[in-house]
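One chain is shown next in structure tokens, namely the form predicted on its own.
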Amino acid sequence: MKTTQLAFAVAALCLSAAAGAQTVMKISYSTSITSHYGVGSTAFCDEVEKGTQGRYKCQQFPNAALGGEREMIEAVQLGTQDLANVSTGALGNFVPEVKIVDIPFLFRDYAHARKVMDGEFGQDLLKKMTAKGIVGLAWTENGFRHMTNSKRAINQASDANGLKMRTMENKVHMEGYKTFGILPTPMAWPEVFTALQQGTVDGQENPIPVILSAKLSQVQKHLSLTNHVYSPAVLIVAPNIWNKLNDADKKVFSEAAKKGAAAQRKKVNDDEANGIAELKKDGMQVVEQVNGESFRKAVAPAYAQYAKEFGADKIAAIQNVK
């Protein structure tokens, strides 16, 4: 082979190798691959792979395979994990400004919550993550939280009194739940099913999609649709991945995150619409008409502490979004 031909051949091989170079990113979340987190993450990953012509693709780790949400966030921060789809429950331990969205009864309904998270307030929160070594791509969703337990039906706030209930490692949640008479027991998600099964705790609180995907009907008899906290979620990426992307790829990731968020929210809508009937069929006793006013009245004293911590004006600004 002539020198010129050899040079062309080597150059062609190099170009081919560069074109075929692929980065496989680890993404994790707490629930199953068929859950809302799985649906949102899959939509995001599919769009990233398509938009980068296969240069970036995901390897998914559902069911908290890489640890609980605190561990996932820490790993993304350290750069030992590439991506995670997590709720704000643990995120506030890393980005304190996020804690405000976990206040009980802050949001009226899904339309209100989504408008706030997609608006200026939510977008500012995403930007604040950067200073903490986390890149927030888009707000996905966990959903409105409801109470389950193995002891009794909860029709009003006083019915929750004395129940030992697993909560997230989230002080804002726990401060609020204590006003209902609940004994909050913070516990990482991977430990919860066994704790419920063994009676270590009486109950837990989570959105319908989580209750469904975790098959909590197997270990909990009562479900009350308390809607006591809206639980946002977010797609986060490690800075070491984000910083090496060119502008075009950053746009692909950002747009993919929006599509992932839309898919995740749609799954939440579907589970809210169909999940109650499924859980009843599985044997759960469901209180659909809870006395919400009794819970709002009970939690009112905690709002004085929230106002001190976050500012009454900021809380009011969120509540007043129409």
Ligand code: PAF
Given for the second form:
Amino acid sequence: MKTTQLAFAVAALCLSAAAGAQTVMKISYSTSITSHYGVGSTAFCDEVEKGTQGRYKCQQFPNAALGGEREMIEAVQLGTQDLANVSTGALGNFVPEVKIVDIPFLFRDYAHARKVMDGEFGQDLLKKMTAKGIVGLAWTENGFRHMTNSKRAINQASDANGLKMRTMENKVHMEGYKTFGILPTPMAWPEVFTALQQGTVDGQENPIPVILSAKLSQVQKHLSLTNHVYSPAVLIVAPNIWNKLNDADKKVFSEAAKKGAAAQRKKVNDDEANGIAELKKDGMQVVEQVNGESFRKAVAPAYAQYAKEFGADKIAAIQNVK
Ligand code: PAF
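Alternative state: the form predicted together with the ligand, after the form predicted on its own:
Zooming out: every chain and molecule, the one shown earlier first.
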């Protein structure tokens, strides 16, 4: 082969390799592929694949297949995993500014919470992640947390007194739950079903989509719609992926994350609307009208501690968003 022919052959080879180059990114989350996290992640992945003409695609790892949320965040930080869709419950251990959103009874309802997370406060919080080696793309959603247990109906805060409850490894949650008389037992999510089954703990607290997808009705008799904490979630990407994207691809990822977030929130809405009937059918006894005031009254002393840690003005600024 002549030198010019050889040069052409090498160039053609390089071009076709570049055209076909594909990055397969690992994304993980804690619940099933049909759950809110699965629906949000799938919508994000589909949009990324479409928008980059297949140059980027996802391999999904649902059901905490790559570890609990703490491990997922650590792996994204290290770049050994590309993406994760995680709640803020564990993220505050990496990005302390995030902890404020886990304060009990901080948000009134979904409209309030979504407005704050999509507004200036939430967008600033996403930016804070960069300094910790995590790129936050968009706020997805886990949902308002409710209590389940195997012992008794919880109608008011005093009914929770003395229950041993699995909590996230989150000090803000734990400080608040202690004021309800709960004995908080922090535990990673992948261990929770077995702990409930074996009676190591009496109960746990999570949003309806989690209770449904993890089939907690098989191991918990009572559900109380306490709405005691709004649990935001976020799509995060490893800096080593993000930093090699050109501006157009960055835009594709960001827009895809917004679509993923919308799909995830819609699934939360649907589960909130239909899931309670399903859980009742599965045998759960549900307290729908919980005395919320009794919980808010009980948690008031913890707010003094939260104010010291986060600033009363910052807490009020979130509460005052209309
Ligand atoms: O309770 C938890 O650990 C979280 O809510 C979960 C289930 C991992 C979803 O983010």
